[in-house]
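Heads up, the chain below is alone and in the form predicted alone; it's given as structure tokens.
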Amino acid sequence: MSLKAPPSPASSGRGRGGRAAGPVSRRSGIARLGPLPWIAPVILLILAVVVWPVIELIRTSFLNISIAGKVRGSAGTDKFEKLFEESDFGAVLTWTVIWTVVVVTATMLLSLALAQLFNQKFPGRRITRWALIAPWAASVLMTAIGFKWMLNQTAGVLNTLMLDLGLIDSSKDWLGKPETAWPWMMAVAVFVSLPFTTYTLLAGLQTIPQDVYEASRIDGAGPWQTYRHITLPMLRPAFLVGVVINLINVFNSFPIIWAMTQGGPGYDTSTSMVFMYKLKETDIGESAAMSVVNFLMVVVLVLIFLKVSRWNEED
């Protein structure tokens, strides 16, 4: 008779204390990092393109820099004090807020109407959708220059047409006065912002299930009730995306104003971005301080909108 050795803890599947000892798994070093290797390039890109320039911008605003770009030492808060003492600073900030609010509001309302139109079936819908892409495909600077030529006092198409129709007695300098230049620049800003915003809202409209509309009709809801209680709430994510992106783009808009009026006469048609660009001709540190103010303003505008819209609340 042969004697068999008692099974070892490893072979019996039990360790000390009678507990089962499962197979030992060792994760590789890369696996332990989780998703970090995949998101690391994005993090590095954000640090290089966003975070580092902001830090460098803030640092520059506290330096005394010559026009040639030579650092002459620390300036403390002198550049911010000089900026706030500028006679045109308050007016520029006021017009920047007016410019942003008016353009974004007009863009969202017109885009909502166009998106609902393009969401319907009608002859030529595909052609009109393609036509709307034209302002988006063209350069913003090129579009602004085209409108500037159209509004030219001596050879502009608008003055020529209005004179021929007898609507005006003499050619007008549409971009020479703030009271006429601002509306035209706002119109151009809305014109170039419509394509992206319209297609964003159109994509949101097309994600709404038709079953919801059929159920509302069965329940006896009218067109306005359906639009108010179904379409608008379900369009909210796309609408928020459109507003936030437009807030950032319109606030930072520089080519339109610079191409059409260069912010003149004086600073009468300048937003804070144009004001910042003009300041660099005399004081780079003060221009950097204005850049910091611009950055804080756009952050505040976006946060105010997100707070008012209650973006993180679910219906």
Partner chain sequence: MVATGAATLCMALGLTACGGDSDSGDSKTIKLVAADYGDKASNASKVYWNQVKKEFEKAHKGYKVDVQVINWNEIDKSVKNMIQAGDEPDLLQTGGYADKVADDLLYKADEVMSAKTRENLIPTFAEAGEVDGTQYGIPWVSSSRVMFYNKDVFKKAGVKSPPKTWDELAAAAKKIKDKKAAETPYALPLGPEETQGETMMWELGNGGGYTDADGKYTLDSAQNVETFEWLKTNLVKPGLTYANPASTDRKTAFADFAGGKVGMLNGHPSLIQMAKGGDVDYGVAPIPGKEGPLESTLGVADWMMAFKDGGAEKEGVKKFLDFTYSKKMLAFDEMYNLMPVTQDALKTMQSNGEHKDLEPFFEVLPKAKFYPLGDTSWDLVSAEIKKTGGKAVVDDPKQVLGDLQKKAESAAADTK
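To complete the pair, please output the form predicted in complex with the partner chain; the form predicted alone was given just before.
Here you get just the chain by itself.
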């Protein structure tokens, strides 16, 4: 599948509007509405369920709301100013970028390898592919709680394992300090993103026709060269899909951090989404401002990425 704007239908002799050149008699009034009956349900659903709360959100970011939840009047841009003046704001943003870049990169690289691996024929391929589904089938929240449990200092099985393997000499509270919490949370984020990404790439791999490989083998290309010059380029569409979806999901990721550290201590392990959620406890208007800023960041991020990968050009 491709992230590129799907090719405008090669007209094959049709004009704009795409009416089939054919018998005219069946054309009812409906066809004159063009795309409307086809895309209206989607637009309606999005408007009703997504756009309306978004408008509410933007409105809230300009309001002064008491901690009890009562609206006390307009705040103009005060909430945005307050947000930018928060002492933790810079650190939170920096960490958000680091978090996103590290997790997405690791996920994509590992998925490439995994897809390659699971594309091979070997006994038990079906069963091992099933196992791959587990992190996707389970809710991310549950998986994160599970890891938190396993990393617990008193009785977590990961600590026990590491102690027994001699990797550490005393049970550690991994999630208590930012330096050790961040790597673990990133590992969990990669863990839950791998199944979907791997399957996406796997699908891409399996559409590469066999004879392409045959041809390159006849030409004497080694496996690595084949990979670089044949496989990777043909995987590009699937790869791009994976990156964009992961970028959005990881940037907005919430359950993992919330379940494992709640963004603490203080705000040391918070990304912008977690920061937004924590702000709700003290200043709802400011929290809404953070959401707006968050959204703008995602949009910018994805647009930059799309531009860079030249999605619009059919190459």
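Residue numbers count along the first chain shown, from 1. In this text, the rigid core denotes the largest set of C-alpha atoms whose superposition between the two forms falls within 1.5 Å. All values derive from a computational prediction rather than experimental measurement.
Relative to the superposed rigid core, Ala187 undergoes a CA displacement smaller than 2 Å between the two forms.
Relative to the superposed core, Val97 undergoes a C-alpha shift smaller than 2 Å between the two forms.
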